[in-house]
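Given as structure tokens, the chain that follows is alone and in the form predicted alone.
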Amino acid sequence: METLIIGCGIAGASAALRLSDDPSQHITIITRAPDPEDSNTSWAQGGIVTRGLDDNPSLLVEDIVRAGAGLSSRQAAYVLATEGPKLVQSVLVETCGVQFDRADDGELVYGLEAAHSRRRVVHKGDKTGAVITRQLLLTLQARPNITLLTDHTAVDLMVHDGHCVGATVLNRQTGEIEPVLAHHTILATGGVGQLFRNTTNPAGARGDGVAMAMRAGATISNAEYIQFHPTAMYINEHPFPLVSEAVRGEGAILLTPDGRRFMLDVDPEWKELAPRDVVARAIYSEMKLNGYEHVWLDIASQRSPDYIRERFPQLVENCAKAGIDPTCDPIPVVPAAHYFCGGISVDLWGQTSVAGLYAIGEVSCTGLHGANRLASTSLLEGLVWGDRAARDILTRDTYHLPRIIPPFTSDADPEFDIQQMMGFLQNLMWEHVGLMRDETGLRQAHQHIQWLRKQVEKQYRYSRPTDALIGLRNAAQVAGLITDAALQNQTSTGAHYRTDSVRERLHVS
């Protein structure tokens, strides 16, 4: 039986991982990155939620909850919280080999993050993601009947008599469009990050597998919920180097220029480890209110300059870069697009509403993570969903087939600057439905968009793609349905913050 995976982050490899245990499956993995390294779940820094050891699932559901303003699927935190510890242990650490950090007693070293209630969160110093994504490539390099195809980017779901049968491939090498026939396919795609001008997302998160879904007809689900991580660093790169969520978990605390904490006037119990909507639109009001560039975090006078150097090497690496020493200098951050709290809707094993379509990870909406997502978790939704999928497909009928042939493109080549374009729309979203909504930047940014759609849908009937137009076609796409989401819904909650519907606006005094 043939699957095939679009994305080879912790979703796409667990699936892969999962299905190839069965040696009459085949798997083909393609990723549109020269790298297969380069995904969300390579820049992920904090670590992955596990049970600590005064922990329990019953207390992670309700963290869950509570950090999703009340709209999260308790059935969806109970699968994560049961499977999920169990899924790092057997997979990622017996499996795979990661090896978390431990104390000199060998027992596991448990973080703490924003809205956890206990110490939970597994890490390898805060390059966790890049960790367990290289150990998981080597563990699918040993395994004969998994393909890996890099420099590949899909450009649309074959659908037969309703049956998803794969997908057109655009091979980036040769500038070919070929089709994967699978029985089974399954997007783990990541997020929209790159829809918005200030991001903490790689390249490829620009909406491709909720764009390719919409065009198969799946559904989708929460759109407006787009989460701000609080601290990117503000340097003069893009994307911004994500500040981990652990380095306030760890004691660092949030100052505007003038040396205020303003955080205990927001939340005075939670102050700096509040859920992630509530600081990044503290920070963001500041800066609005009194024209800062930016607040500053702060480490240095929190904790020891080993301490900081042992827990947080990619800090110290990312900073080292811009000049920053945080050992003893206070870092510049600013609010920056993170995670698509919606996406395709599926069930509880990941099936889509298109028969043989599956979808896991960032891309997917499970209803998990509510309005808003509570950190570290994103990492264990991947692993439970990517092992569920390839259960479920282990467990399906053969589906016949059919002779499809690739669509003819012309040679023509794109008359307008793509990259113009995609800076265009990557300001209008974050101006207009970023952390603070209104109807009237709402309705502008989506005349804005649905012209540039027909601007970018005219050139790509009469260009042949490449994966930049792909990109900005799907990205055009995608940024439609947040703002026509964003619209609709007038009642802020959580990630989606409408100013001109709650009765009570966050300022900060």
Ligand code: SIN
The other form holds:
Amino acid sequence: METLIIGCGIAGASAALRLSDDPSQHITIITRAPDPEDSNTSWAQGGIVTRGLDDNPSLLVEDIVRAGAGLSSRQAAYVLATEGPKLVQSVLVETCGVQFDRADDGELVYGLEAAHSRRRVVHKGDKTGAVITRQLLLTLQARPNITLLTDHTAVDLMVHDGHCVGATVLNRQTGEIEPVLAHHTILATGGVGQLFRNTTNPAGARGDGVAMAMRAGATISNAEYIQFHPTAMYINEHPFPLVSEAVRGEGAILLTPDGRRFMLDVDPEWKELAPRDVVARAIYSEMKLNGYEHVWLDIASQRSPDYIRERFPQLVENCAKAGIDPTCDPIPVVPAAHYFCGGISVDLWGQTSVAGLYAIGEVSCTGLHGANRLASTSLLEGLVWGDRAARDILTRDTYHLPRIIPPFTSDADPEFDIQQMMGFLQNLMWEHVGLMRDETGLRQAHQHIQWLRKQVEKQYRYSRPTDALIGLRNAAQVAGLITDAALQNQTSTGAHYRTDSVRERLHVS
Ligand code: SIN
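The form predicted together with this ligand is what I want next, because the block you gave corresponds to the form predicted alone; please supply it.
Once more the chain from above appears, this time first in line as the rest of the complex follows.
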């Protein structure tokens, strides 16, 4: 049987690995990036949640539900908490050879992040995502029944008699669009951060999977819940480099330019380690009310230079590029779009509402993250649902594949400025569909997005799509989806905050 996997971060790679254990399966995994290591997974710094020393699955479930503002699915959280730690050991450590940080006595070192009641995040310095990605790719490239294609952008899903039978794919090297037929298709395309002016996400996080699934008729849920990370480094570089929450986990404090530790007032119990939505909104409010360009994150006054260099090498590298030394200077930080808590609705096996189509990782919505994701659960979610979707596919019967003729296209209008349109969309989303929303702003955004989508569709219909045009089309469609969901939901919960709503949640409990 043929399976097409779109995206090769931890979710796609974990699905490919499990499927490839069965030699009768053939797996094609595609990524639009020229380098397969260039995924959101690679950029993850903090680490991956597992079971800490004084921990158990029920404690993790409670933390997930509390951080998710009560909207998280307990069933999904339970699956994650029970299956996740075993897969970290069997897939990442034993099969792929990932070596997490250990103390001198050989015991794993567990990190702490916001809204976790226990230390339970295993890591490799602050380069965990990069190390996991490299080891996963090395392992899957050695499997004879996996074909990995880089520089290939999925254009649209192909649906025949209500069953997804693969996707049309743009080969970016030749410019040709080709159908890739598959009995099962897995979307593992990641998130939507690039729809916003300020983001921590790489170029591919532009909603491709969600948009393709919508066009194929799949159900989408919780689209209003965009998680903004509180601490992106405010420097002249886009996307802004992430400053991991683990830095606050190890004691860093947030200060206004005049030295006020504002989180003491916002959440006296959890302080800088309150859930992300609370901390991000507190920073944003300080900036808006007082006209600050950024706030400061100070680890230097809390930890020794040697500790900072050893625990956070990526942070030290990123800071050095901007002329900052975090072992003695505070770091300028702002909130930035980071994670899509909503996505393509799936069951506990990653199956969408379209037969033959699965969605896993950030592109999917199991309900796990509710209204605000708990830190460092995203890599684990990709690992667990990659494995689950593959196991489900292995139980399915073969579906007879039809013959597909590739679509005809002609050349694009050279006057159409894709980058300018994308910039316009990113500003619009940041200003009106960002950390604080209201009806007037959302309606304005809705109108502009409608206009933009018309322009893009006109261009798209008559031209040979490029990767950039495909991305803009998807981004505009998903921006419309998020804006409309935010308009409809008048209640502030978790990451969705309406300044014109009466109910709000500022504290953890
Ligand atoms: C971080 O290290 O702060 C990001 C990890 C995550 O998004 O869970």
